[in-house]
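First comes one chain, alone, set out as structure tokens in the form predicted alone.
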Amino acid sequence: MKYITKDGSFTLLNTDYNETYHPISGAIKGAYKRFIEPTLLGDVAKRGAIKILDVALGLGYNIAAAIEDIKKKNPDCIINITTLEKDSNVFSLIKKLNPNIKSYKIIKELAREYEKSKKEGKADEIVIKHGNIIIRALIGDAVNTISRISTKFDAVFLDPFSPQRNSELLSPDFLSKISLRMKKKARLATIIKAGKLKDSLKDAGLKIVAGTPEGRAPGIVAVK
């Protein structure tokens, strides 16, 4: 089911979790306010290269918005994104969407590459290169696929569904694995503000620095 959000962009209902992929307050606006701005991507982009871990891909708005923002700050910045996604059905959904984000064409390219890889029996990992942008998508439960990552990241987007339905992505063990893959001073942003999440992030070696203003509930920003 398609929903129009308050900024005019569309989101969809995930029937497995019975939740929308984005807040009704604004799907695209939320991507910027909840993830792009809190992780200071513009500042990192000025260095010439940036690495982002995206948990989870969903409809790809967060990645597309990140690429758009980085390119505005530094068109020559080398962008390396790793995204984790459990539900391979999102790729068929992505093909049907046309949000007002110019860089969403790259997400559609990722979806096309998934369909191609699926036919070849290699659909557990997709990699695309688009100019100075590289996106690697690992398909499967993020609790498991994160072990296939050795990269250190400048920013992390942690975007699960609610804690009641997606608690595995907020567990102390999983957060510790994320922390191990963050560079010093890297930032993690999440829309979730579950009761014990701050303690789990602190135990993982992260410092809580701020909250995000948009989302289903006030989120958390933490720095390594």
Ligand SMILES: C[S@@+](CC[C@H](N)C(=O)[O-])C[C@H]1O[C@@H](n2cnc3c(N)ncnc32)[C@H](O)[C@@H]1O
Contents of the next structure:
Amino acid sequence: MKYITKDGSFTLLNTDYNETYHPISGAIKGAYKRFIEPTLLGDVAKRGAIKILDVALGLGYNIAAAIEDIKKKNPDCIINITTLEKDSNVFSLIKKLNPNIKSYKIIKELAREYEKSKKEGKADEIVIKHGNIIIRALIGDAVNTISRISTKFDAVFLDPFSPQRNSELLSPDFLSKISLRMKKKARLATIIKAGKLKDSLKDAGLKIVAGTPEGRAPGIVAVK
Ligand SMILES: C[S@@+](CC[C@H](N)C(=O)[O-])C[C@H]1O[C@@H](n2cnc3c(N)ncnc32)[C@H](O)[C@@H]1O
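Switch over from the form predicted alone to the form predicted together with the named molecule, please.
Every chain and every other molecule in the complex is listed next, the one we just looked at coming first.
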């Protein structure tokens, strides 16, 4: 089911969770306000290379918007994104969507690559290279697939469904695995502000620096 959000962009309902992939307050606007701006991608991009961990891909709006923003700040920036997603159905949804984000064509390329790899019987990891952009998608429960990552990231987008239904992505153990993969001064942004999340992030070695202004909940920004 398709919903039009308040910024005019569309989102979809995930029927397993009975939740939309993005807030009705604005799917694309929310990506910028709640993930891209709080993680200061533009500042990192000016240094010439950026590594982003995206939990989770969903419909790929956050990473498409991130690529768009980075390219505006520094067209030559080398962009390396690792995205984790357990539901391979998102790729067929992505193929049908056309959000107003120029770089979404790269997310569609990722979806096509998934279909190709699936036919070849190796659909647990997809890598695409598009100019100076590399996207690696690990398909499976992020709680497990995170162990396959040895990269250290400049920014983390933590974008689960609601904490009641998606608690594994907010567990202290998972957060500490994320923290271990963040560079010093790297930023994590999430729209979730569930009771113990701040404490779990602090226990994982992160410092809370702000709430994000938009979204279902005020959210949290934390720095390593
Ligand atoms: C709110 S949506 C993410 C929206 C996405 N960031 C975007 O920009 O379109 C949450 C996503 O988390 C995925 N997910 C939920 N639990 C997961 C898990 N344990 N491991 C990996 N992905 C998970 C869901 O399948 C869903 O696609």
